[in-house]
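Shown here is one chain on its own, the form predicted on its own, set out as structure tokens.
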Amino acid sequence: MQQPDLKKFPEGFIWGAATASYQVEGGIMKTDWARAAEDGRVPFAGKACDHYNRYEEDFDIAKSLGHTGHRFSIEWARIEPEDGVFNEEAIAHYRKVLEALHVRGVKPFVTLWHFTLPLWFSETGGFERKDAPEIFARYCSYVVSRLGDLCTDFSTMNEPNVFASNGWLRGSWPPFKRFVLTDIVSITNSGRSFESKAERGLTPLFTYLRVICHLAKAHNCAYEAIKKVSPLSDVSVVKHVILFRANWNPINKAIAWIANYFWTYRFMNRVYMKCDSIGLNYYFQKKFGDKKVYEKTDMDWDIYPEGLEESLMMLARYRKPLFVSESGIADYRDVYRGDYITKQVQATWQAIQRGADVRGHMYWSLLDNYEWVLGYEKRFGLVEINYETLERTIRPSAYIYKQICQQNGV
């Protein structure tokens, strides 16, 4: 019997659980950041979750917990070692992959590429090479004619801000290269700074700029070539909003206004036309003005599950359909997990009765995984990872979100 209160969301809306290549898959080789390991400046990834091996068991663990769509993404590296070099034994990986998830009725959404970049290309400049664009997209393509016949969702690329402003302004990633004039906000560490022997100077800043533009010409140019080898394909971008408000005071107001343009609306702006659909990531927000204490995750970020609505809203501006393609918690002890997701799925729904149209959402992650330069210590699963066993179990908050998921509504 449904409850008298229940917030019911549209027939047909999507739930499920995020991962990405190099943060549980393992044995992931000739990458930047198989580079950057070896040579000091980050965690290694090493085996990680194993997932490229077990990920039939953890499809089923999705599935008991009543996910019906699951996000992963395909590890470019694997799939081109080398320049224009395609291995055909990786795309049979990724498909049996895809059938595993249509065998148990879990709609599957892939990331084509989640940061890390071929060695081959990441050493000849990456994204600031001028012809990275027509690179991509030749990638892109390559695998959306190889497994379009098993998925119909494919974004080009995940949180594009994120990527340029850790490697070319902050230098915590690779290349590794520093801003020494900025203070950017924190979204990679709680805080604490790394040594990462980053190139500093001002010229990162105007490198930075021509990355982006260069990522914005490379989804476009993707979006175009994955069209011609598969028509009816959805394309997106998945795009990582911080929230940033304000209180009461003008100048607040204008700070906060010019921050989200720079953040997320001039990205937003040069590919939104070559959008099908758009992927929300949402983690952390930012008032000025503001001398709320809040309660921290794990990542000392501020629990504000609530934001993700107007995160959500200031996507729907743009009039295509949307999908919270990650949002969670760094919770070790579990503690915050469930409500935290209680009060972001309400925050979904808020927004779809304010005129978003919100077609699914993914919960990061559906495994512990690899944190990038914080390696292992942070944990975003509902599913626990035993980094010495491999052993997976279920944590109580991904209990209340299979309620969610099996009664469509919160």
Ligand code: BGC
Given for the second form:
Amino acid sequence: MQQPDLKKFPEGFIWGAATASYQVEGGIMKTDWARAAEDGRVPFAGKACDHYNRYEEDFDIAKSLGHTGHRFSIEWARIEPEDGVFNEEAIAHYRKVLEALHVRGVKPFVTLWHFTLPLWFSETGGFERKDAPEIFARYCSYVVSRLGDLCTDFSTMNEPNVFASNGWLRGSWPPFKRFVLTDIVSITNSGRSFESKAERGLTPLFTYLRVICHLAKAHNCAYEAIKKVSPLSDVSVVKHVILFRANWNPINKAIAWIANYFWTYRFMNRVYMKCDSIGLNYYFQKKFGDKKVYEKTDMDWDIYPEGLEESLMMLARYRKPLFVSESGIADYRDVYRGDYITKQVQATWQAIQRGADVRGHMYWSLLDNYEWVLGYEKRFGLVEINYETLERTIRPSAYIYKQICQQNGV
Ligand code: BGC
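Swap state to the form predicted together with the named molecule from the form predicted on its own:
Up next: the whole complex, starting with the chain shown before.
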């Protein structure tokens, strides 16, 4: 029987979870991350969840959990292992993946690029290259021309600001360039021996800004190229939003405004005209002047699922259909996840009441997976992975989400 106070979602609302190729598939070579692992700078991804071979089993689980949509990404290095050379076998694989979703009545949402770059591209400068937008657009339009009959929803890229700031400001991800105000050090790695070069001045900051600019252009260029081969496809960008907030203090309010501008609006202002919809990835907030102590996720992030509402409202200003493309919690013991999901979904419902045109909600992630520099320790999955045996175990919180999906309400 339906709960009397059920907060219902619009008819046809999509419920599901997300994954990304490098984090779950296994066996991906010739990328900047695989090279960084060989060089001992990041953990090996290895066979990951072996999702490349077990996608059918995983989609059976998703279906059994009431999911009606699934977001996943295509591995650029599989499709275009050499500059301008496209691999038909890789296309055939992703066609089978898409068909497997259709057979189960689960709508696919494809992200064309989720952080990892083919080696030929990263080693020649990656998104620092002036012609990166055209190279990226060529890849995107190729994939859509080959998969567009099996999928209508394509996101060009995942979290451009996270990619650029980790790679060019913090220096924690490939290409490991770090911006330090006093002593700017860029560590580059050619071959196997580390060679570090100190760059002084503002050059690394300018490189970062150039990369951001190229990413925005790359999205816009890819949008145009995709529309040429598949005019009816829905093309989006997936944007990571950090919700910067402040207490009463006007100085804190100004800082939060500036932070939101530089993290979210600056990029979105450049691309929203070439978006049919926008995906939102939300994980955490930062409230300036806040003394409250929050409970923490296993990532040491404040537990604040309520922030999803305001984050959706930040993107609602662009007046496009929105979808929650990722939002989730690392919670090894599965003690917070159920409540987190419930609050997350309530926040999404609340944003819809305030006028945001939200069409779907994807929890991050369907499976435990490779959490980038942190390897396999952090557990985001609705489904637990035993990395020794690759056995899948559905976590109790997944059933809380299942009820929400099946009721289309919370
Ligand atoms: C990324 C995922 C990542 C997740 C949790 C998102 O920013 O898209 O790849 O695993 O956050 O950190």
